[in-house]
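Next up: just one chain, as structure tokens, the form predicted on its own.
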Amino acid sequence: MSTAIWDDYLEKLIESWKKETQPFRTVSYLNRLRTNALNRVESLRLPTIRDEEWRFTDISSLRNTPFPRASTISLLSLDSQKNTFLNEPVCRLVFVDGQYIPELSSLVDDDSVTVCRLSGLANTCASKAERHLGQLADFQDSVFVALNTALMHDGVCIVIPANVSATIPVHVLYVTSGKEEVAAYPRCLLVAESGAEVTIVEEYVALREGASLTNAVTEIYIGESARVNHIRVQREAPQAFHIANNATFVAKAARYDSVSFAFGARISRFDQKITLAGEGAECQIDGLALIAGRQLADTHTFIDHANPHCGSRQLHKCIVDESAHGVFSGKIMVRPHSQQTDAKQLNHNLLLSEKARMDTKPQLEIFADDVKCAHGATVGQLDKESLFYLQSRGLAEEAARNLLTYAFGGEIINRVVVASLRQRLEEYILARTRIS
């Protein structure tokens, strides 16, 4: 161990939860993967503002609780659960405070969707996790995809097969119960083999408000011509710590379509990697960030043109209000033989108040001719003119402010396809953007 860099805060919190952490009692594979990962902890830090990728968020506060995980977990009814359940059929697995709830959860009968939690993996399962858990997001560089991986305790892998289309979504929910400062590792792996289609919502959210922090990383695998379509959610109490990471693999002729919302936590983060490997592979990413407060919403996204004729797709819009302040970096790199590559990158920002700030870094790297690619962003606050316009067919100023800037989110909301969802995210951006 090198004194040097050793973080008194990583050494305090790892030797924490190896007093809790127990071995997993049947795959050898995934102990010998959070070995490495803990070595690895153990030459990395937490990043400062002093780091070029954190310039602008400050985590220093994180220092100040330890987040301990959960000891027990107490059954939540499920009366308490109606406004985050989908009101379609659905495979639905709960996560309270990191662990999984089987009583909560529903899953399918058929053999469409294969589900196995990381602590009992089988057959199938296995041999997927064995061969992607852990290549896609790279813990070598990344201090929270390595806590997340040495710390892992409860996750799950999800398995589409080859040419199955899910005809019901999956819904990976995760539950901060808000009882005590815990943190919870969330770990899952999607995996879409040649043909298979899927839907899959992540989603966080926080029963009542209080600390929590939640260190999470999805790693999806996209097989040959599958397509996955993934909606992320985040919610979180005010007070809370969200730190994500999200790494996708897409094969020949595949496609991967993403939407993900932040609306809630103190300070959140998340790190999105997209690698087009294979001829053809497509992808669009979009977002929204609607903050207040002195809430802080990061987000860096990676998309990696790695192989020729693909293609990439990607909206972001943050809603900044108060004393917010949102964060946008998007890189889109596209290699040197990645001829015929078409990507388009646009950033859009909306400043409520003379407090509210936005930092964005959208970023182009092109070592191909043969390409075409437009990337901007813009940040402003609302069109005078488009109010005027309102006012003058009798609404008030209030009504038409709140009317522009629900327009302004509601581009992103419509990429939604579950209609439940949907529904539930257009009443929360209503309630949110009635500013007074």
Second form
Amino acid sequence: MSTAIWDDYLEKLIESWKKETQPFRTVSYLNRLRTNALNRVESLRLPTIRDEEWRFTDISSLRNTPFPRASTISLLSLDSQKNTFLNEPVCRLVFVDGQYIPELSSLVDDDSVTVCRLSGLANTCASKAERHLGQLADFQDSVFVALNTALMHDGVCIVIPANVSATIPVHVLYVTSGKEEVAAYPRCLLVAESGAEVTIVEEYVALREGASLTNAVTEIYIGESARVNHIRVQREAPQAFHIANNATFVAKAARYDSVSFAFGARISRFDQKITLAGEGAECQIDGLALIAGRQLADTHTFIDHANPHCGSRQLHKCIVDESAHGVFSGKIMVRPHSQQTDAKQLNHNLLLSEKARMDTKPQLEIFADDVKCAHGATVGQLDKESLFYLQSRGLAEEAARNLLTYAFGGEIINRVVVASLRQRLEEYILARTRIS
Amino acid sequence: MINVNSKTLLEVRDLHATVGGAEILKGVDLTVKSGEIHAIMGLNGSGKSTLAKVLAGHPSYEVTRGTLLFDGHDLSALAPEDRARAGVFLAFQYPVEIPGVANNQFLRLAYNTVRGQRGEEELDPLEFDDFVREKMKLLKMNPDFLDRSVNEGFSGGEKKRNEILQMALLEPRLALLDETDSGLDIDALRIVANGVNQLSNKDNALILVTHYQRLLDYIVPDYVHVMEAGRIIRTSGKELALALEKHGYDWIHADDQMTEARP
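Let's see the other form, the form predicted in complex with the partner chain, since the form predicted on its own is already up.
Let's see the whole complex now, leading with the same chain.
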């Protein structure tokens, strides 16, 4: 592949960022990583609908707006009233327009969670970052991961020490202020050392409507017998672009549970990659997209059964209303020696209008012979018998439709373990489905 | 209980109904007054469940001829929800599972919608919780059922109890029980029947759709109707069910021939 820049969009982006980006002072590894990624960006280009993995998701309109980095970061007043903070005690890390804001964050005061900014890595975090940052989310073939890695100027590294359970959940809040049309490139690395346990909530919110670009990368390393419960909520402004890559490494006998919600953004694309890298590793990854208007929500998942005796479960749902467009592509790879794999993937989609569109592509690639794998996808409308059942109990047809729509999504919301977040999500979906 | 002075609740005349173009009901006549309990029996495919669904307003069935009056009003013009609010209730043969909706949420929504329509007060979640727990005792239901999703993972018997719980909450004037006895063991049958009996009074009426005499040992009907090929071919008292149990449905035709043979 040529090393000359020929994508003028990327060229302009890189030029402006080169001028603004300061080197990391503490860990030279980060500067090397950033340089490597920058070099890689120069030989990549923005994907188009002619690329198989972007066939249904046209991001060409991204070129129309430059989306510079935010020029000023103001301290916003955030609180639970604005549906941003959670009611439970949490270790809270707040980014505004891509920049970490210590004043709005509150760290845990015991040593069950260690947090460092990438711009100030020290001790444990420095060694973990050197080992894992940029190692899990591969930037060789993804221009967005490469861009995030090249352009990252801030981010966090979270470490849960071996055999420790984090006493409270970690809440990483990525706020788009909406004051200007800006881009954010947030980066997060979570390392759960062997035997550790943690719940992490990553939430992307907009304080007001308006165009913006988020290109986020989260890497999660789960050591032997460790457990990570990951909840991801994307509720950006209806005009926003949201592109995110998650990469998770699950070691021997470790477990990864993930629930992802895509509610916002004009165009959102979420790539989730899980590597079951040791015997007995397990994951359950569930998702819900709830979109309307002219929104497009694209979820691409890849579960790599790289070792024997691993299990994976996946339930992904989309509720598509009006002229919105949902996309799901879920690949499960079972490597040749990964015997006794147990994988199950389901994708259920609900179309609420004539113009709503759903493209779904479940894929199993099995190279081992002693495995149990199943997958399936459905696209449909609300069940007529269920509608009649509710109507026969006095509910008006519209109320019955809304309740069933809510219920369809409720199955995923029920998997959220943080009570106040679950309640907020319920209220959100109730409001979207207009049930009084 | 039969009382000749009771008000007529339901009047069905020459009712014809189709599903997917096929005619299933071919001229049903039925009159039900307040306080009465009717049993409708018949073989599979005779149209008895269809009659119950047509009365409740199932959208797959189309009334092509005849009249359907409830309390003097044309029922066939009403949407299912308006029939429910007017006081018609169908206990489903196969209650629908609704994952993601908590049973207590569903029950309260139904209760408040129907009660609100009747100008009665609505209950907030706490008030409703007390109220529904009291009603659940009637059916010996574990309160855990309130927190589970509607009918999801319920056994057959639990689903049927949940149906009668809804009947207890909505207090319909006309309850249609579509094979409520199927899938119930004898203890559950007793509990369900006992619940239904306690809900039955002089101002409401019951139509039991069933295959078997068994249910009628516990809920004693005033009338037993036999359906065949989309029509009611025989109406009698509760002894008819016993005779059917003993002799089978063919016996009716044998009996018809004997009747015709008489001078």
